[in-house]
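As a starting point, one isolated chain is supplied in structure tokens, in the form predicted on its own.
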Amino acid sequence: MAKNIIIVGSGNAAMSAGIAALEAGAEVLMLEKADEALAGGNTKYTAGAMRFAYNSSEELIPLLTNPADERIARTDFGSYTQEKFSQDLLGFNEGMPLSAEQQYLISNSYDAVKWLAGHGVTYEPIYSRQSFEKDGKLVFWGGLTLAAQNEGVGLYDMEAAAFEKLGGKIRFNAGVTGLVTSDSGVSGVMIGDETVSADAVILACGGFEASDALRQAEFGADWAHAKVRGTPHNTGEGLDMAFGLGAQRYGKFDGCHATPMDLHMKNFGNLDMPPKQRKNYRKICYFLGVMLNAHGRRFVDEGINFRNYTYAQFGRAVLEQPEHFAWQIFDSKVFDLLYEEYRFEDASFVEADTLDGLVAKLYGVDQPQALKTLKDYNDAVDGTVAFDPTILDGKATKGLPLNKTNWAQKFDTPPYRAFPVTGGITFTYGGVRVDNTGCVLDAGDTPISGLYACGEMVGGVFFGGYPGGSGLTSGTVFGRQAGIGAASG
């Protein structure tokens, strides 16, 4: 007899769980708190990039929307091995070894993405953001090569089509308010006064990033000022329901995925915009310039690594600066390398033909100190090393209290531009612990029968930071795990 499964949430992790459960012969009802327009959790707000291990470009071809794209022949995708993925995650682990969850993510990453491709989810090389042209070749960097066709909205649409094709059903405006239990474990959910029974429940309803109170409680008072990059609906109810049944609190609860954002962005993203403009509020080209805080000083090494490995921490660093903002400074040598969100007509920036003139336009900043910082930076740039954005080029400053270790170029080619940014939050790292079937564990590591979790609900995947593109992959890997586990448990 087919298992009857309820999935709470409708984002990438939920859809992956639903597709896997349906494949395994279950009947699946997905319950979504939002209306249809805002369904999909954080998925629609993403750029759709997915980080996974691969050994050669040949492994990417079966995933592509258009494998006949003429650019493929002159593209160097390189490789991104499981060993390299492991090293990247270890770099954010604050000295801790890889968790069991991280090891599972790494070892299952390619198979999960390929599995989605088998259900009609196709991908495109991220030429505009992850490659630079060098000697006639399009060279990818940072281990992140593919994004879902039409980015996050496309990923949701393709997954939803696959889910419905397999017979899955979705109810919108159906916020789950409680879990129902029986002697055998979790046996359904409450939607207000309505009881919906099931053989198993999969919680895939996100973290707590959209809750002002929980952000401040877990991260500190600065986080009252964070812009929420994604859905307004991830306010922690799923975690509360699980903890109410004794689920183990697991992972780094004061950690989150953040990113520098336009200071004047509106809260909860911008789904009303066309897909290519949807990410226009994100500002992650700081590695091509410098960032100054309200005191007129630099506060991070903007070139310490490729931006895939720094934006999650630097978004937090910006938010925790005085007055919770910073300015990103560039000169015209890099304008053609800035991502498209810096060029949209509603992007916030100031411009001048001299550094003195630019600094005079930096509102909210100690302007004399800002000008001194920029001039000291210019004097410290090593002019003997060539600039190369495709590698960690070692073009650094020397003798500053905080040096820039790569891609340091003088501000000497007007006009100059400055973009005001703040910190935006995407998702939180703390959650529940699951076993190797996706079943939620209690404080004694005993499975809570009938209760499964995936996506942002799962703790132990990220700690001190986040290599870009890992979040969606994690959602698919653990969503697939939970779907199979719930259908066969």
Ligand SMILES: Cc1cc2nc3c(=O)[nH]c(=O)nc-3n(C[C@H](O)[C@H](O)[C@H](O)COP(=O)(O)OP(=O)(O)OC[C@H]3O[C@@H](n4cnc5c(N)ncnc54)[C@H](O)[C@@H]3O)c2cc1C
Second form
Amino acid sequence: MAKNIIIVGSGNAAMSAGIAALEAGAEVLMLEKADEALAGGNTKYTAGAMRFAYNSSEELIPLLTNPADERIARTDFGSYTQEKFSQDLLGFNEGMPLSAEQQYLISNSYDAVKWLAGHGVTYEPIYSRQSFEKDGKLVFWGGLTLAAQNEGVGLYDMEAAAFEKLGGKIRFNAGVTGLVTSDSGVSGVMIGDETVSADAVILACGGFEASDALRQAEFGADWAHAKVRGTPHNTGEGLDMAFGLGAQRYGKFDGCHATPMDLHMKNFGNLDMPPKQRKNYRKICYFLGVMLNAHGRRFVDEGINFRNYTYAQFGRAVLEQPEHFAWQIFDSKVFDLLYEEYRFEDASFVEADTLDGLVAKLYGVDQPQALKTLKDYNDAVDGTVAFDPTILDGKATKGLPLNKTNWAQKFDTPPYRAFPVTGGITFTYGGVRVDNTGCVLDAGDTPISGLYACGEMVGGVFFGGYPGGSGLTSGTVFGRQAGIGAASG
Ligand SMILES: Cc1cc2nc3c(=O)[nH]c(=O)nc-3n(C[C@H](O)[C@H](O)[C@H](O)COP(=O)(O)OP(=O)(O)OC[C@H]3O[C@@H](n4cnc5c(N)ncnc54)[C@H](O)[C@@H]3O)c2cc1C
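Starting from the form predicted on its own shown above, please give the structure in the form predicted together with the ligand.
Zooming out: every chain and molecule, the one shown earlier first.
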């Protein structure tokens, strides 16, 4: 008889689990806390970018919405081997070897993306943010090449269509409040007073980034000031329910993905706008300039690596500065390289024709120190090295207490612009531990029968940082695992 499975949540991990479970012959009911407009969780707020290992452009072509795009012929996608993906994750592992979860993510990454393509999900090259034009070629950098067509909303729509086509059902406004157990293990869920029975439950209901109380408890008081970049609904209930049944706390609970965001954005992400404008609050081009805190000082090496490898950590760095904000400073040489969100009409910024004039407009800052920092920086820029944003160009400052390692250009071409930013949390890293069927493990590594988890809820995948585009791939890899596991367990 077909297994009857409940999936809690309706984001990418839930959809991947649902499609896999249906493929394996189960009947699936998805229960989503949000209404239909906000269903799809953080997945809908994403750029849809998915990081996966590939050996050549040949492996990308079958995934594309439009393989006949005239740009493809002059595109250098390079390759992104499993070894490179491993090195990228290891770079954030704070000295630890790859976890079993990371190895599983890497080795299943391409298969997962291709499997989704087999269910009608198609992808587009991320020309605007991941490539630069060089000698007539469009050269990709940083190993991240494709995003789902029409970004996160597109991914959700394509996945939901596949899920429903296979017979899956979704209930909106159905926030799960508890797990039901019987002698055989987890046997259903509670939605308030209502009990819904199932042979197995897959938790795919996100981390705790939208809970003020949990953020402060795990990360500290600074995090009361964090903007939430995505859904207000990921408040850690799934984790609480799992821990209530003895699930193991696993991974880095004081770790999270957080990026610099417009200081004046609303407290949560905004789904009301079309996808291209939805991300206009993110401010991650600091590598083309510098960031100053309220004391007028730089506090990170803005050019330490490609921004794919720094943006998820620098939100925390900003949030932990005095008054929890910073200014990003640029001159007009790089305006064309700034991502489009810097040019949207509601982007916050100040502008002046001199550095003195700009600094006079930086509110909340020690202005004399800010001016000194910018002048010292200008004096320290190595003028002998050419600027090249497609590579780690080694164009550095010399002799500063905190040098900038790459892409350090003088501020010498007015007008100058400064953008005020704060930290916005994207998602949390700590979670539950699952076995190789996606089943949740208790503190003694024994499976909790009937309880599965995937997506943001799985711990052990990210530690000190995050190579951009890995969250969605992780959701699909672990979602697929949980779907198959629950359908056949
Ligand atoms: C602005 C932004 C941009 C991003 N860009 C990218 C990107 O380009 N590439 C990338 O790889 N990652 C990106 N991410 C990260 C990515 O969103 C997550 O890794 C991914 O969406 C997690 O998927 P998920 O299915 O686990 O969680 P979600 O997609 O958040 O889904 C969780 C769902 O569970 C629901 N839920 C919560 N509690 C309950 C409950 N009690 N009962 C029922 N339902 C519940 C929520 O409403 C939500 O719909 C981005 C995130 C944000 C916020």
